[in-house]
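Next comes just one chain, in structure tokens: the form predicted on its own.
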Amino acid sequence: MANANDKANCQGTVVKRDKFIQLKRAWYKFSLNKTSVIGLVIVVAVAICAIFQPWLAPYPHHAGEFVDFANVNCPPCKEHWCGTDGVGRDILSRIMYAFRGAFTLGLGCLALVVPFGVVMGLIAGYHKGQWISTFIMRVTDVFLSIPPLIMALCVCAILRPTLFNSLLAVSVSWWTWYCRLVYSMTSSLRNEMYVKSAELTGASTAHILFREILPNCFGAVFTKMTLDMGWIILTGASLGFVGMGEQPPIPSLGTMVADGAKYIPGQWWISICPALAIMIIVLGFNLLGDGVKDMLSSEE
């Protein structure tokens, strides 16, 4: 009995050591791309601001209903690093609070579209040539023919402008990219020997899809998720810019850019600072996505 326990403990130690070695190898491949490390730093910094903004924001009470006519349109200075807006609110504090909405939109959208799109892609790819595959891919083609921003604007025009409705509007057409990606990978993987072996042993379709094929799609799906975070946030900011995102006084990057547009070029900081925040987020996730792609690559 003692020998069996010792053997089990040794096996557990070996598994943990192998996982640690795999993590070190993955980090080494990721760190070779210095720009990806910069992207990771940007994303982590923005995430920290989004989570801890009540303690990090210099004027947290400016994120709500607040008016300070004594400091209206104040240019960037040591008290207000990004200046103030048309009613005297600190722009930097509002940007930090807007980061939470941006991350909520991105993560919530991915949480909805990735499982649905991946499952549809697996089914369509595995049953390629059958009616169910044809039906799924033709529906996908219909949604792909409409630009995501146009579809989101149409949905938001019907619904009440809120963060949750913006999330639903972006999700309506975003699943198609994951469906198309997984469909193409599944179409080729279904002819691999390990899939044929599972079929010959009587494995169920669900086992083949989720235990044999899906793990081989994780790398491409995760890379696309990282890249899509920036684009989803940019699409949400576009909805806010036209007044179909979160409504005032809730801070929203797109709404802040739109509100400051009427003050350009005199009070440029009101619009430029939120626009730079959007650019930094998108840049960070794009750089991070490149590193994730290198990290998950099967090439040595």
Contents of the next structure:
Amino acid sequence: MANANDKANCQGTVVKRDKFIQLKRAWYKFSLNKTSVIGLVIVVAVAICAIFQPWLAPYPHHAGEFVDFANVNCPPCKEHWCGTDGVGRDILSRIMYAFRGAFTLGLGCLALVVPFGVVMGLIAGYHKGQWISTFIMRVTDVFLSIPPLIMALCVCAILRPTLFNSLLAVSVSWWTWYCRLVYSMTSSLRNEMYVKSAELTGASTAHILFREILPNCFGAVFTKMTLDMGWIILTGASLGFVGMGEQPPIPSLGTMVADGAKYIPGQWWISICPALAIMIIVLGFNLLGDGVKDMLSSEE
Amino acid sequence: MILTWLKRLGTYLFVLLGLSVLIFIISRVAPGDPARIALGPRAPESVVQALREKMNLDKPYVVQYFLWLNDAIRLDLGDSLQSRRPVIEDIKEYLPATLEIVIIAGIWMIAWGLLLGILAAKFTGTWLDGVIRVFSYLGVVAPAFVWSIILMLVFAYVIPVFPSSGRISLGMAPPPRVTGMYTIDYLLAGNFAGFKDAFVHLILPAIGLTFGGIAQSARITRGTMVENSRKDYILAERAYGIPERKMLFKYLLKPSLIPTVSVTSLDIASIFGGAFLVEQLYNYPGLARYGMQAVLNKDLNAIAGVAMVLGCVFMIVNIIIDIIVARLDPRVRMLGGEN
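Next up, the form predicted in complex with the partner chain. The previous block was the form predicted on its own.
Let us now look at the entire complex, which starts with that chain.
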């Protein structure tokens, strides 16, 4: 502790030290709950597997086009921890590669929907009671009037099946959640004193929205983003399951489960192993998200 | 009160109209010429041109939309490319099968969700609470199709107690059509063996769809009940000596149900969405499987029809949920709620 303080002092500025202490305090609160630490460990481990697949996977070249008829449908064993599939590819290596697609999908989707949804929510919440607000909120209702997965499938139907298109399809209705979240926060925050005083001093609407209100929404939005990573990966896996995601030979978790389902019950590992992989990654983000939620809510 | 509901009815209508615009846009921005797709690449240009005019594809988009809407209101959704029949006929045939699954899944989900939630709240901090908590994590981390595969593997192959595909066993005669739901039709025909057979076929796909919903509602029910049980009014009632059981169900459960019921709407949405994959997996001839086939074959009329019909069904579900919430929550009943 003293060591850390000295180090912070060496950097000279008080602000920096405060930030460091704040971070340290946040980490302490986060680490109080063991399950959230487990979540973090899972997420980091999966991310490492995805990034360093070529070096960590037992058979990295099995992720692409590859056949090895000598080792077809081999059950889980010492050489192949998750067994091999119908053309002899190592399933563990393919799962590790598929994590890349899952992360790309989650991060890409969030990058699309969060800015759009948040801005829409800010506008709708700040102008609550005016036509623009009613219009935006009714539009979110329209996008949620059919189940999100069905909406994603409809969008997928007219696009060519690629990872990017499935990302678009998931995003089409996903922004509405951020819009609703920020809307409900903004519509109560706009009555706070500091917003009123900013209005009185003649601050522009943009200043009030982005500098006064938005920073107060960060916590909730960040929590939702962590939890949503899991849900988006789940939805992406569902799209992959019907062949709407990443195309073969590039592995994707949903597609692998679907391919393996044909060989049930004989070669159960072909679909159960990627299914477990989906569960682990989503569980990781869920635990992490709950931890972040607890950490931020106890701070207030 | 009446004004509130009228206002809400207006919202429903607007949303339905918005959905129709959205579906129209999706089905028309599709790359490729629908007339050409319908007739195939070998058809002569003059025939394609004639069909284009018949389908109003030569008119501006706005005109096209209103013509399409006009037809859709009269339940004319065009012909399906796969079955070469009017889409509405296909929907009439397949919708009851999916409704059957969704209704059973819905009942199963609500029953278990509430039961587990109440148990976890009553025994907070005990091992039972812990077990239910682990279950609710497991329930939400896997999509419906993963649960269905696991259920299929365990209960159709390892312990073969349930069938793994279809609506009825091979060799069974379907019941005379009244509602289109086989279980009800068999009952109406007095055929109990048939009822049992149809019902057994529903169990695995229906249960596979519910894990996420059960977990979600158990978690929310527990959370709200624990929170409410710390409130002053409960303390006051306990001081009055009101029996614990009466308090639990009458005073604690009722207000705690509101968030659970509200979120049921989302859970039913995920049941509908999951049905698209699960019916495919179990080879169950329902509307969701039909829709999935339409998506895979780029059958735009069928996609638009299925989306529109499911939009309407989902809206009815939402209206029912709104009514239940209003019954439970006097604030919503009086003030119409927030948005």
